[in-house]
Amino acid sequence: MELTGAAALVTGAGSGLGAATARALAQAGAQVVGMDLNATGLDHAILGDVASETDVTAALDAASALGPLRLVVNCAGIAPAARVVGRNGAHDLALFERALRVNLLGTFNVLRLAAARMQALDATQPDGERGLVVNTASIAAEDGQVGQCAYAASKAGVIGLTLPAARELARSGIRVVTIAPGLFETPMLSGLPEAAQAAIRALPPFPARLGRPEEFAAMVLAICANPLLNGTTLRLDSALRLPP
């Protein structure tokens, strides 16, 4: 996919993986719009909720005004932690629902609305590609830890929709690929206690460190460049398998 002159929408672009991706795409020549509930520091920013049709439509309008909308990267997400049955009783159902709403429903909402627009674009040569949607899951979808039921379930849903969406949209020349990152240096991690951070940093086998947001962004660029990547989920995790 040629990024120069194309428009891209990145959700969750206010920090972490989304912010790094938005920067990398802009440096590669794309016209990038970032969507987040906190858009401080973004050049082309849209405040909004990924689970809102109105907000996502506004973000897609803003991106489409800059060029043909060829790329959408879904990075918006939350990671609430709670046990099925904790000290205060059963898992809060509203918390579980919120995780599903942001991580899964929000991802699908952006995907469906973006794909509808991409279908109307002229196909590019040599393969007739019209667009690409990159979603963000997590290795927790496959090896979720205690206290991650809501998060793991929501991210497993993202993996589950990847192949059927790619199969359906293939006739329109639209690819769908998901990245399942492992442990990365993000604001989500920095909010944990020091002891918890130290334990997490010791987990990745090799490289024996946390991932950098720029490495996630590099994977997005690699997916853009390789048209054979479609309908699959790529673990980006230093061979890490999370313990219980």
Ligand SMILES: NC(=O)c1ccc[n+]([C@@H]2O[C@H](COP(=O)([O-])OP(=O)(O)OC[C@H]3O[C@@H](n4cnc5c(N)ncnc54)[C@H](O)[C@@H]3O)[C@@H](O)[C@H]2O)c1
Contents of the next structure:
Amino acid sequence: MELTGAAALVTGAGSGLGAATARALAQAGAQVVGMDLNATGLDHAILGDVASETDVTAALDAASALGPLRLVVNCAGIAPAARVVGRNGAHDLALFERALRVNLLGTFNVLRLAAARMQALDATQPDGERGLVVNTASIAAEDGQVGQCAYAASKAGVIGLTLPAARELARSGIRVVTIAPGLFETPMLSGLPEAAQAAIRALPPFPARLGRPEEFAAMVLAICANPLLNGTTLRLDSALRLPP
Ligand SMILES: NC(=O)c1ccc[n+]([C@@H]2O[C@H](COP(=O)([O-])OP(=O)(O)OC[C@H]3O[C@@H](n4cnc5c(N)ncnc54)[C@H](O)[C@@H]3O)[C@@H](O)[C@H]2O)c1
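Could you switch over to the form predicted together with the named molecule, since the one displayed so far is the form predicted alone?
Every component of the complex follows; first up is the chain already shown.
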């Protein structure tokens, strides 16, 4: 996919993986709109909730005003932790619902509204590609840890919708690809207690360090560049399998 002159929407662009992706796409020549609940440092920033049809429509309008909207990257997400049965009793159902709402419903909301617009774009050569949606799951979808039921379920849902969406949108030349990151150096991780952070940093086999947000962004660019990547989830995890 040619990024020069194309418009892109990145959700969760106010922080971490989304911020790095928005920067990298802009450097690669795309016109980028970043959407987040919090203000972002981007030239084109839209405040909004990925689970809101109105907010996502406004963000897509803003992106479409800058050029043909060929790329959407879903990075917005939350990672609440709670046990099935914790010290205060059973898992808060509202917390479970919130994780699904932001991570799964929010991702699907952006995908469906973006795909509806991409279908109307001119096809690009040589393959007739019209657009690309990149989602962000997590390796916790496959190796979720204690306390991650809500998070892991929401991310497994994102992985689950990737293939049926790619199959359906194939006739319109729209690809759907999901990245399942391992552990990355972002505010999501630095919000954890110091002891938990130290334990986490020791986990990746090789390279034996946390991923850098720029390395996630580089994966997004690689997916843009390779049209055969479609309908799949790519683990980006330094051979890490999360322990229980
Ligand atoms: N950091 C990691 O190690 C890691 C690992 C696996 C998966 N992920 C996933 O990668 C994505 C990005 O994570 P990150 O580490 O950059 O986190 P982050 O907390 O640094 O950034 C997430 C951004 O999403 C925004 N956001 C949250 N809810 C939103 C909503 N409803 N609408 C719009 N924006 C919203 C936040 O305001 C924040 O700016 C998330 O989906 C996360 O689950 C991260």
